[in-house]
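Below, in structure tokens: the form predicted alone, a single chain.
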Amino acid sequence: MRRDEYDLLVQGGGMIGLATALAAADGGARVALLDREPPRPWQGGEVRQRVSALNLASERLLTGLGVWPEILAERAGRFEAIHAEDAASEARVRFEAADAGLAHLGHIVENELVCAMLAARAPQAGVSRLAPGAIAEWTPEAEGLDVRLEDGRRLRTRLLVGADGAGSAVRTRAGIHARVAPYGQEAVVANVTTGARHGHAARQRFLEGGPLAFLPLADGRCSIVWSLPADEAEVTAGLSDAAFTTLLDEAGGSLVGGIESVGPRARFPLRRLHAERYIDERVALVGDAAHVIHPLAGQGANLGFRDAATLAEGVVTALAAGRDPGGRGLLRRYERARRGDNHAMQLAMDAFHAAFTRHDPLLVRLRGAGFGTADRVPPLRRAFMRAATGLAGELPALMRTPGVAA
């Protein structure tokens, strides 16, 4: 049986899996993209209910691979500034962009829109789409793997990238263990009308339950989301739209003039997750399949879209210099780069999920000591932006361009 050959075949098509597959085909790798459903293309309409807060560095990245212009066209709500506050010790902290020299410090995206504008890409670099196509099995054979579909078909890749997501079957097939811990909270999203304009700026609340953050949309609404004990999400998000309003009024209101109505609501859990090895033998995960952390920061599709670029450069520098791409070596610096820095922002997300969700007086009057801090000490908060924009450490070659579009 003939077989179709690809230096990269990614599992998963979503943000994560089309940007490493994009990224690849446009260095002039052969790849193909295996999803459970053909691309949706984009429809508007109402702005939809799962959004990303995407930081330079994920902007980047989309730039430059040619679908950052259409989001911007279509619709995407920029923020110039993020306000925090500790309900417990009503201490603030805010952080400007201008105070860092930047435009901004990031978009409130939708997802949906983000998977769109790639996929409409990903013919034109030359990715070939099979959908519907998922992997059934794989065997290692001389510098490649055998991979076997669902539906039959066989395959040849020098590489597999798991991006199929927190219950991904590669790294199930591959036997990757992942560590899992769930935050015994519930996210609760949805799309709010307030009674002040939300003025380009990100603004959370850190309440007993968990935090409540209000993310500006481009049409002049706000994106909730709100991490809540697990039964109060369940009940919060059945309540009828002026019981909603009322309680969402109370908790948070007075951060954005009041709420004035609000959307339907949906919710999903919220768990840790980590891989405990980001490869094995000619196979590499990214996104969701090798991390997951809480929602606090707004930081995991970020993460998601580094692993992408970094594996895809990796990908096109070893083809270029005649290497092989699913090479032992190239995975381990992949991992090296990739699980050590994801490993670093779970323990800050966890540290921060502990500290306000314990109220005993000394923990208060701790953070509001540090929030105080963080206000009034300049390089601090420069140094929050950084690492919050993504352009801390060491970039891969995607997100070190400069000239980010407005």
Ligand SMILES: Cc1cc2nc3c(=O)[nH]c(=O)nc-3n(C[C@H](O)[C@H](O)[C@H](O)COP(=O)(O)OP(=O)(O)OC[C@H]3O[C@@H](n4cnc5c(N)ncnc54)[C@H](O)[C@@H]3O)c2cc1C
The other form holds:
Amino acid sequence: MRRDEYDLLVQGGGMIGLATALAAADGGARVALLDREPPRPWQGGEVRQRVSALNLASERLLTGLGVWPEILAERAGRFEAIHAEDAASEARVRFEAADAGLAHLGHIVENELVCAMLAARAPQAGVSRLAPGAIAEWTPEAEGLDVRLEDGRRLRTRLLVGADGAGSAVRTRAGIHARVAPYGQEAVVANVTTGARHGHAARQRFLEGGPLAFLPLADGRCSIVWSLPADEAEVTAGLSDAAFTTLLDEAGGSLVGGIESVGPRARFPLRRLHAERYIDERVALVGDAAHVIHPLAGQGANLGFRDAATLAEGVVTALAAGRDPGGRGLLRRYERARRGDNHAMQLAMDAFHAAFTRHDPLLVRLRGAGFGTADRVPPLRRAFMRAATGLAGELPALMRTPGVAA
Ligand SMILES: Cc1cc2nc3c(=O)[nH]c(=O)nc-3n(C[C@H](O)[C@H](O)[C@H](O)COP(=O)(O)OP(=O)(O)OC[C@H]3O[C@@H](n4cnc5c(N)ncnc54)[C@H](O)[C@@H]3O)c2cc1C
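The block above covers the form predicted alone; next, return the form predicted in complex with the named molecule.
Next comes the full complex, this chain leading.
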């Protein structure tokens, strides 16, 4: 049987798999993409519930991939400031883009819009989108993998990328163990109309049960991400619109001039997950397949885009030099570049989570002091903003050029 041959086969057509595929194909790699679901062309309509706060580094990548102008033209909520407050100590901290010499810190974008724009560009870049399906198994062979899909199709690839999300079948099949720890919380998300204009600020209030964020949408409303103990989240999300509005107003209405109306709610269980390895023989994991973190700082997809840019750069560089894009050295460098970075972010999120869900008076005082210091010391504020923009540390080439994004 004739087999199609690729340098890269990506399983998973979410934001991160699509970005990996496109970045590698733009650099000259032969790429195939496989997802159980067919792509969903963008249809506009009501703002979706799943949004992500994308930082400047992710904007740069999406600019380089040729989709950022289309995303901005469709709709994206720019944020120029981050305001955080601790309900228990009433301490506040404000980060303004202008203080760091920036025009903005990022955008709130619908995940479905990002996927649709990347998927629309993929064929132009030469990415072969295989008919919906999944990998059944693969076998190593000389300088590649022989891959069999569930429907019996066979193909050959030099590198297989698992971008198939938190429940990654590629990760499981490669025998890569993942450490998983539930946070005991669920995130309730909804789009809400607020009494005051959002003023392009992302606002977050740390409450006893978990953080409540108001993220500015392009249509003037806010997307809320409200982390609550799992049992409370179920009850809260199931309340009538009127009862939910009242509860949300009590929890965080003061941040946004009150809550006027709320849209449908959705819930997402929150857990931490980290793959013990990101690589196996001719296999690499990216995005949620490799790591899942608490959404309190809105960094999961941003870290995934950095994985995508780093891995694609390695593949493209190897091909240009006539080297193997699935070679062990390349994969080791990818893992070294990304695993420590992602682990550090996970630890930071866990520390925040632990510090803000415990309520002994000493900790509350320490939190208040911490917020106060961050608010008063400009170099600290600038360091935080640099981290939030994703521009700290060594950047992959696709995130180094500002383009139109920053
Ligand atoms: C409430 C909440 C808020 C968040 N907010 C932010 C934020 O503000 N900023 C941010 O950066 N991140 C945020 N995140 C994290 C972000 O949503 C994820 O990190 C990101 O969506 C992961 O993308 P992915 O492409 O890796 O995985 P996914 O989006 O899970 O995509 C996986 C793809 O693989 C496909 N697939 C799965 N299994 C198979 C299989 N066996 N065969 C074939 N295909 C398969 C699926 O159909 C899917 O298309 C948030 C997360 C949550 C829960």
